[in-house]
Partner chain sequence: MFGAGAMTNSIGEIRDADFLFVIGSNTSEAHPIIAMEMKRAVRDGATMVVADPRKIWMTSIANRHLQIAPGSDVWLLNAMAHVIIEEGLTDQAFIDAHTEDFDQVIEAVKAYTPEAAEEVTGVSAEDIRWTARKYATTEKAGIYYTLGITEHTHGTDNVYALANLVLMTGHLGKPSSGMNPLRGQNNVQGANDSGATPIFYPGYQRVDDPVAQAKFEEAWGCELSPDPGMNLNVMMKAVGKSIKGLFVMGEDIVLSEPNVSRLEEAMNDLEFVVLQDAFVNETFRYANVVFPASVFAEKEGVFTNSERRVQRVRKAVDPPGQAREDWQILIQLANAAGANWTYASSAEVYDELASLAPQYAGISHARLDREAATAAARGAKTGLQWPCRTDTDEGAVYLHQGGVMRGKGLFQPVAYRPPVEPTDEQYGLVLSTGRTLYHYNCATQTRRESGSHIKQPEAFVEIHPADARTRGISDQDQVRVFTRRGEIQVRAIVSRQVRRGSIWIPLHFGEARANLLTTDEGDPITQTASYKVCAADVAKLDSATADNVFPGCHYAVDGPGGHHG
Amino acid sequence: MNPANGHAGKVTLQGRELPFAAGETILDVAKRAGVDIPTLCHDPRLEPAGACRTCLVEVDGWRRMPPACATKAADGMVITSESPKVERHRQTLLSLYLTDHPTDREASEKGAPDQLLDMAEQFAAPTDWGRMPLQRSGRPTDTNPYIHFDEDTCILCARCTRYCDEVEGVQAITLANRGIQTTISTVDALGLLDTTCELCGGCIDVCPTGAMGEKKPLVRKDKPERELTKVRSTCNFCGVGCQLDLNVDPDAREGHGRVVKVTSPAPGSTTNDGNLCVKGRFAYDFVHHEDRLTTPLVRDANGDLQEATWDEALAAAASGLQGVVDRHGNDGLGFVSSSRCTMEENFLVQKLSRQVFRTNNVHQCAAT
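Coordinates of the preceding sequence alone, form predicted in complex with its partner chain:
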């Protein structure tokens, strides 16, 4: 939101006077000003829940500390986001959460980085308050191929269930049971494939601890996300053009690299706002599939495709196409390019057709 439009007033945050627009929360104002307020249950794509209380701040004249993510800025508010009181409160809260969460990174962090442990480290929260027995149940019988729920590391922030409801709009997963048995589940604890789930993987993306995780890398025992290199690219499926991060293990395949998983960039600065669909997020196995072609092929005198060197294949192709031109003229050739390939490659195919073989018989397949 641009405070220039709909300017609604000013707040003072950590001694700085800052303007805000109607409807903005304290967290929105802080974000824009570059003031860091830690959050766990917040996601800009979701309605604020104010559930985890990690974002509590002090407001002058307020007896209770309000959550920055769910409190609207009001004219004249004086806000403190860093103080001994806020700090004490944060430490206590994080230590409490850790009584119901593994504190050992090896054990907890199987795939995605565990932000709860990161925060405990960052704010020096004591991790030795003991461990409650686990009462949350998982769904070990869920055979869906993609999404794994680890009841052990879930902190019940409900980001996943709110995403599923508010963004994906299908309510496949919900908070289930009561009290200390509260967990994330489905109707009748069904496997995701038997629910309205569309396998968008958004629940994985929003989970701050990695409790919702991607199954395939876990099964394959790939390196944890922290040790992978992220390469930002554009999804190769539909015309939305989602931005995604290819998570690469650079040492795999003798140093040629392996795409181990796909994650979505943070919401806000991409056209897909950090969302992906089942294809963009999970359909990457084809990259390293055994059916990939690895050598040039040339058809021999017996009519069989035989492996060839690049030089042989290129020469055969060039003279074969030229032969058609010699016998039937330039318009005896047709060039089909692909909407799956890049702009540059399409440009080169039409240039090949027009400049080298002198025909305008060139079109991309699936011109829709």
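Alright, leaving the form predicted in complex with its partner chain aside, put up the form predicted alone.
Chain alone follows, minus partners and molecules.
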């Protein structure tokens, strides 16, 4: 939100006077000003929950420290986000989280980075507070092919359940049980394939610790995400043009590289706001499939397919189309485009049909 539009007042944050717009939270103001307030449960696509308590700050005149993510900015507020009191709170809180959380990165980061361990290192949280036995239950019998839940690294921030509810509107997963036994579950602990889950993988995307992870890289024992190279690309399964990040292991396939998995760009940075469907997130194996065509094929005089250059293939296609026109006239041709193409590509197909071959026999599969 632009504070210049609907300006509601000013707050003082770490000695800086900052404007804010109506409805903005302390965290919104801080982010815009470049002030780092840590959080584990917040996602800009979700309603603030104040669940993780890592973003607590001091406000002059307030008896208790409020969560920055869920506290609306008010005119005249004097806010302190860095102080001995705030630092003690962060260290204590993070140490409590670590009592039943893996502290060894190799054990906890089989897939995505563990933001809790990052934060514990950043704020020098003590790691010698002892251990508690884990009492959260997992779903080891869930046979869905894509999403794995690791109860060991879950911190119950509820980002996954809130995303499933607020963004997808599916409500396939929920917080179940009480107290130390609270876990991420489904109705009657069913596998995701037996629920309303659409396997979009949004729960994986929002999880801050990797408790929600992708199964395929884990089964293959691929490198963790920190060791992969991210390459921004466009999903090719429809014409929406969702942006995604290909996570590539550059050393795989004898140095030719291999796509290990797909992740989402940060929320607010692309047109799809970091959201992907099941195909966009999980259907990437075709890239390296042994049956994939990697060079054009043209039939020879005997009708057998032979490898050709792109120029030879395009010339053969043009010759074939023109041959139909010569034998049967312009309306002997018909062009059918695909919803997997972009709007610009579909425009070019109809232009090729109408302007080059002078026929209105052109259609697009999404129009039916």
